[in-house]
Amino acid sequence: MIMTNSSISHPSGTHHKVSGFVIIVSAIAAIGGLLFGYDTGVISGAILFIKEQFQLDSTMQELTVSVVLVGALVGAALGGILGDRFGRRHMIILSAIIFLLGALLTAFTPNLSILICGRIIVGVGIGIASFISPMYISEVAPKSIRGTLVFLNQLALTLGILLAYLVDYLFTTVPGGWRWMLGLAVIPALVLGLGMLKMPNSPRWLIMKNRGGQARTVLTKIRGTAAVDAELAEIHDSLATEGSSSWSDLFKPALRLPLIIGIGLAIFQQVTGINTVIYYAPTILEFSGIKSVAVSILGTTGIGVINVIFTIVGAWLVDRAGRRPLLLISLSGMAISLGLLALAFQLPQLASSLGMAVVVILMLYVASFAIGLGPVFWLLISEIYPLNVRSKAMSVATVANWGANLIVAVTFLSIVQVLGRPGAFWLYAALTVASVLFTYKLVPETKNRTLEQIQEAMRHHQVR
């Protein structure tokens, strides 16, 4: 296969030759993000029918929705252990196989118990793909467009969520349609697994495994040039400085700040409420007075479109404006949106138009999330950790992310019952304000630096 090189104009005004092959590699890996998004979003519509089929109360609904997160925690932990041993590429292939098995099991389940087991299996695939895909893309991407290419994973994730909403809507009137909703994930799972069979291993992982000759071959192919000596030398030097890889390395003083940043952003990404919208958007719209299941799912689809559009905007900005400004703008918009959402449920004079107001505010909230916090978290944790512990450190941050996700998912309906609808969203707004302060104080800027340059600067607390 012959690949052409394209000229990418960088914000600084310089031009960088970017191999078309690296874009293909990144796009195939990003299908893991699409599956992550699809299996995260599809339950929001399916649960409306599953609860009727199996006569579920609110507690069992929460369990059915959130049990996937238990699997995600397991997958995130296993991915960190196995990612260094078997490589990023093989772990993406494994996640595709797991997605395939989980989709088949949930689609053909005869009872609730097997459905829950299938959702756990799907969760394992999500947990692995959620950080292995962006890590793989980050390790193959050139520095000039690394942010944009890693954003491909988030764009695929948002497309997966939107696809899930559309599938939910299309199968609303089909008897047993929820089985189709859950089962159609087999298609992207097959594409991901078969596609990754043709993709190369990460050159940085190959160097870590003392396979320098293969690393040179891969890097030459994905850069579209044989002039890779300087990049190979930089990777070798960085790995020599970092030393061996073990879990105890995560507790070294040099990694303290990167771990705090990764775990902090992981938790804030969830406790600011995004997955209450992704999992429960139709339920929130029902709270606002929209009673039709079809209309509720259609409104949710509109939110999914906004998610995709503003992820594209973020992808265009991330290597221009930088990671840190996007995060601060994103979080500020989310805080304002959550405050407006709380007010919308609190003010009785809005009762007649509450449904429309909630849809508009949710769109503003999702747009704010999509342009920054959603994708930048995954990008940053793929950039700030040294190669020798990158898989393990990203695994720790991802476990924290899915742990916080699980807590939010299993408590949302209960928080609404205890604090009321306005109180729940005021709580999320307060946590979002806290995340703005955290980001302003600690989160670095990493644009237009190689991964090795970022790690050197982080080691001396010079990235800002």
Given for the second form:
Amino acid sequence: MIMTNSSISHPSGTHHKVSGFVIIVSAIAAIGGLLFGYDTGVISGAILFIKEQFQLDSTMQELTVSVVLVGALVGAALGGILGDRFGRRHMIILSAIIFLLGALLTAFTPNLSILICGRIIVGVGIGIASFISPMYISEVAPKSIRGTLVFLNQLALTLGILLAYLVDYLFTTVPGGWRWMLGLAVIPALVLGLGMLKMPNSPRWLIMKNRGGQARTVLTKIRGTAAVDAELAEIHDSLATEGSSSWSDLFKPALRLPLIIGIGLAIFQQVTGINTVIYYAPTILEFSGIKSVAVSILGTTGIGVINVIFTIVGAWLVDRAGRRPLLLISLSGMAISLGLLALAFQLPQLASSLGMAVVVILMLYVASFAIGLGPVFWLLISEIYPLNVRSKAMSVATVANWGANLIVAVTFLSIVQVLGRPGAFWLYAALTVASVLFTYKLVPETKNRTLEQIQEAMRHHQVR
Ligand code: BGC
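Go ahead and give the structure of the form predicted in complex with beta-D-glucopyranose, now that the form predicted on its own is out.
Below is the entire complex, every chain and molecule, led by the chain shown above.
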């Protein structure tokens, strides 16, 4: 296996040795993110054909689209229950098997009921992978590039969404093309499952399971050096102060603030409206008067590309600027664009072409989300919890995230009906302003510290 060491120059001026192997390990785990993105994005195109095949009315269409979120809620809870017992690596392999099963079931379904069951199963895979992949990456990463490596997962996610749009586009003219759209997920699922079989267990999980000898072997391999004593000792020490790992530990006073931060960010990541854009971009473009399907597809693809590009920008910045500044800039950009969007719908006479204005504003909004709130939420919840309850606490935040996602997805069109188009976006803008205040007041800075140093600092409230 490749064990090359490259010297990474860090903005603090120090040089850290980073092994090539840890990048490979993270990239394989990030395929979980790719499947998360692909399987949430692919339905937008597939549903157009599924509705004709099975003669679906609008309620049944909505159900077919949103059951995946229900599955994700279940998967996120399941991941928390099983995560500690079986370990991060096995959980990722389990998610790959579930993705595979779901893809086959939906691609070969003889009827709507099995299609819906298949989508729920896919959702369970998404729910597990959505937080276990970032957790695994965070636990293998060296502190100097942990942010960038966890961003890799979100980068794969955004690429997955884009890939889904592309596959949907390519198969539109193929008879039964929707089966291909859903079924092609077997390829990344196989790569993820087989790839993870060759990857090591998380050294931190091994220590938690009293398998210190194996943890040393793994850490030596992923750090590319035998000088791992200090890191091992730090993990052991941290675990010794943390104690047991039961669900009731989540209610201890020391965990109150980290849980509020995780659940709060989870909800804010969704109620600030990202998935109204990711799932409903063509509808929003139609609101602005764009009637041409070609322009709508182009606009949606443009939004997908921006999402990828700005995730890369964020990945470059996160270990340099830090998590807090990135989040605050991201949320401010989102608040401004949502305000502009509301204004554009309220006073369409201000823009010579409302359609163009809306496309540009949506791009600004997605760019702002991509450099911060999108990936930083997943990163922070992989950093702020003690090892003994990390899996359970991340699962709780992830359940909150998928729950909020489901609520936004099923209420968006009704909110537009009740509050009107400007009113809906004013509401999301107000929620974004609230999340700026929340972040400013509560969210800690975690860059360039080991996970154990973060725990130590959180215990002593020294995290700004
Ligand atoms: C969010 C998803 C969203 C995606 C868009 C993720 O961080 O959790 O809900 O669809 O970003 O890129």
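What you see is a predicted model; the values in this text were computed from it and never measured. In this text, rigid core is short for the largest set of C-alphas that superpose within 1.5 Å between two forms. Numbering follows the first chain given and starts at 1.
Enquirer: Would Asn201 count as moving between the two forms, using a Cα shift of 2 angstroms or more after superposing the core as the test?
Expert: No, because once the rigid core is superposed, the C-alpha of Asn201 moves less than 2 Å between the two forms.
Enquirer: Once the core is aligned, does Trp316 move its Cα by at least 2 Å between the two forms?
Expert: Comparing forms between the two forms, the Trp316 CA shifts below 2 Å.
Enquirer: Does Gly264 move appreciably between the two forms, meaning a CA displacement of 2 Å or more on the superposed rigid core?
Expert: Comparing forms between the two forms, the Gly264 CA shifts below 2 Å.
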